[in-house]
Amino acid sequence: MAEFNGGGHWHLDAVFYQVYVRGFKDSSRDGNGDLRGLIEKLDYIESLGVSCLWLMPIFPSPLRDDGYDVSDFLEIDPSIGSLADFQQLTEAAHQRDLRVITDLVISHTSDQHHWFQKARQGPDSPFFSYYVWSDSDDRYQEAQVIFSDTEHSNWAWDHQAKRYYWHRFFSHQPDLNYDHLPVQEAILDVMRFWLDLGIDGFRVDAVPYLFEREGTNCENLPETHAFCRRMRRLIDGEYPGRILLAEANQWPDDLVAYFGAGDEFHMAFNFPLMPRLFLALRREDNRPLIDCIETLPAIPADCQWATFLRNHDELTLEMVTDADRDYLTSEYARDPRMMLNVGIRRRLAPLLDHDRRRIELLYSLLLSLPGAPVIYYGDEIGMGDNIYLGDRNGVRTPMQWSDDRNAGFSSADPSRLYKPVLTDPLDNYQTVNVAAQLRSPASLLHWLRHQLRLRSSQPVFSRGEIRFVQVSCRSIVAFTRSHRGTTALLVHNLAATVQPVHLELEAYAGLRPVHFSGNHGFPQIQAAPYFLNLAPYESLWFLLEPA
């Protein structure tokens, strides 16, 4: 185990596959996906060409927030397995050269956690100071209410403690008090517990909200960064080769600070980029994408962005202007039920009207732009969603393995499933499933596996510098990725129509574009603009080689 985890900067070249364990594969016939079911499907995950599993919360929980309301940090939720199952999972994954990270929810607990239950007994309890209490609800007034759809304040009254407690998310998720040093030590011990069991790292949830200070919005405070450095020192000193991935939905200058000087997080999700991919596509305009990447602050050499199209949450629109937010909402969420908080609760395929060309285009951008791609379970087959399920549950329905009963997810009675399978005419599991796509060489699944193999064949995609190419048409986004003498040229048509385009490639005169799928006789680059004609939503991947 130590030898496997001891490899250098594996996160730079990683491709992540995000799994909702409860929704992936049920091995126990109780209607819940579980760790043993996930182990059964490791060969499938390996065949995708990904290199790391990201598991959504696996801790015991009342499940009022799909496991992000943790009631015990040192156990596995019994409905999905045991600690022995988890160790078997990590060992089986490592045998396939797959790493495993899991969500670590550090800003809050469930109100059912024994820390909070004891804290409610009052100041005489040793756990009282584990949480943030107040006699009034008028402190920290500048802090945003994040779940404004359901919560009207960041304070909630506890009838037993006869005080208000602080919560940045749901009122059943009281925030931990990081000014109390035993809380910091307890969270570091939680990290050690899981790292000792063989985990390869953590996706750290809701990082910006650890501390509170009057006169601030209680986000991104210096004290928060100081604790992040403590977490990193633990990793570097005791568990080299493991990683920390930050979930910090912030504007670029605040977001990049979570890399520190290479002494905080190894990785952070590129939240500013994600909505601009959808904006550029719908407007058929490269500027939102180019402007975003060119204005991102530089990150330390051994750090990496995590890039994504969709995940388990809504497509957040916090990191765009008000005008762009209104535009994205009008274009991608015409039904009000598609909205949640400040975002759109839809999967990738329904967002793109199930248009295979646009799905492939966004995947092509995801796999060729800087960063480590993250693929959400089911999106590799174009799974749909169910907007009639509450909260974010519409994008967390059972994985569609086959056209068998319950989509091959479970042999339980359908009424026992944690969520119903999709039976919508467009997304019906009898049509959209893994087994059917494995049989079809032209399926989205086969296409994506092929693209992932192409990407992994060239370190230029994970480590290369990016340089945007001047083009004659704003519907085309073209860029080069260069690394150690290798240069790739990537050209994407954002438009629904054929686009002729001239590329300014004078700097590469004398080289010839060779398509990744083989030599198709593209002409040598000259000093004059280079002409291409792209089909609607077409993507072209080239290596530039001597003529």
Contents of the next structure:
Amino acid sequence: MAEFNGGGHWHLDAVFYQVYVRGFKDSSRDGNGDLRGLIEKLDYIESLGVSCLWLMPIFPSPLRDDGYDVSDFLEIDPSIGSLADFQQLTEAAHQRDLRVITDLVISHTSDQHHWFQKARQGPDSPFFSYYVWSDSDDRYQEAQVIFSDTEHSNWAWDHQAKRYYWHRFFSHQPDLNYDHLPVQEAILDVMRFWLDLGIDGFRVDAVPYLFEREGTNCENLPETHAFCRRMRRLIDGEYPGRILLAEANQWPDDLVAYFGAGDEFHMAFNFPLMPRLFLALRREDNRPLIDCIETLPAIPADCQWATFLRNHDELTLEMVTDADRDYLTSEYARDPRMMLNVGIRRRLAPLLDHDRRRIELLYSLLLSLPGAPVIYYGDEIGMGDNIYLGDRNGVRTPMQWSDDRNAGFSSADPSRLYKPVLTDPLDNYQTVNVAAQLRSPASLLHWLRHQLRLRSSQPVFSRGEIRFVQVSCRSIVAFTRSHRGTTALLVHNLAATVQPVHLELEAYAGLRPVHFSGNHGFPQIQAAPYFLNLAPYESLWFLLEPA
Ligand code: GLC
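Switching conditions: you have the form predicted on its own, so give me the form predicted in complex with alpha-D-glucopyranose.
The complete assembly is shown below, putting the previous chain first.
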């Protein structure tokens, strides 16, 4: 196992598949997906052409925030399986050359965690200082309330401790006190525990909020970065080859800071880029995309962005201007039920009106722009959502494997399922499912697998420098990716209409675009603008080769 983890820099070329274990495959017929079910589906995951699984929280939890409310960091939730199952999963994944990372929720615990239960007993408890207490609820006023639809304050009263405790998310998720060094040590030990079990890294949840300081918004504090460096030193010193991926929903400068000088995170989610992909598409305008990528500060060598279209949360609109937020909301969340906090709680396919061309276009951008793509389970078949389920549950419904009972997800009684399968006319599992898409060569699933294979055949996609190509109309986004003498040219039409376009490709005069399908019929590039005609939402992937 150590050898497997040791392969350096694998994260640069990774493609992630985000799995909600509870919703993926139920092997025990209790209506909950589990680790054994996931093991059964590893062949499927391998066949997608991804290289790393990201498992959402698998620890014991009262499940008031779907496992992001951890009540024990050193166990597996019994409804999902056991530590032995977990080890079997990592071994089976590694045999297939798939890596496995899990969520690591470090900023808070559940109020059911034994640390908090003991802390509530008061200042004499050895765990009291594990949390942030106050006699008043008016400290740290500048810190934003993140779950603004549910919470009105970051302080909650604890009857037993007779004090307020600090929480950045739900009030049942008290924040850990990182000023108390035993907390830091305890979290580092949690990391060691899972790393010893063979895990390849962590998606570290809610990183910016570890410390609180009066007069600040309590995000991205220097002390937080110092602890990130401690986590990284642990990885480099004791577990080289494993990775840390940051969830830090921040503006570019604050976000890039989490790479440090190459001594903090190996990866971070590209939160600024994600909403701009949706913005560029809807506005049929390349500017939001180009501006975003060109103004993102450079990241240290050996670091990589994690890029994504959707995930298990709402499509967050925090990292856009007020005007763009209003526009995205009006265009993508026409029903107020689709909104949650500052975001849109919908899956990819319904966001794009189930338009196969637009889904392919966004995937094509995701796979060809810089970064390691992360694909959210179910989005590879264009699964729908259920906006009538509360919180973010509508985008976490059971994976649709087939048109069998419960979408092939579970053979339990339908009423036992952790959440109902989708039955509505557009998204029902009888129509949208893996088995059907495997049978149809023209399915989204086959298309995406093919595209992922193309991408992994060419290191330019994961390692190449990006350069935007000047174009004669703003609805076209064209760029090159170059690495070690190979150059790919990627051209995308963001518009719903056919677009003729001139590309300024003089720097490549003498080369010939060869389409990834093998088509050599495109004319050689001359010292004059290169003309192409793109169908609505079309993407063209070329390699530039000597004529
Ligand atoms: C992260 C998770 C989200 C969770 C929150 C609180 O933002 O992505 O699902 O609710 O942290 O733990």
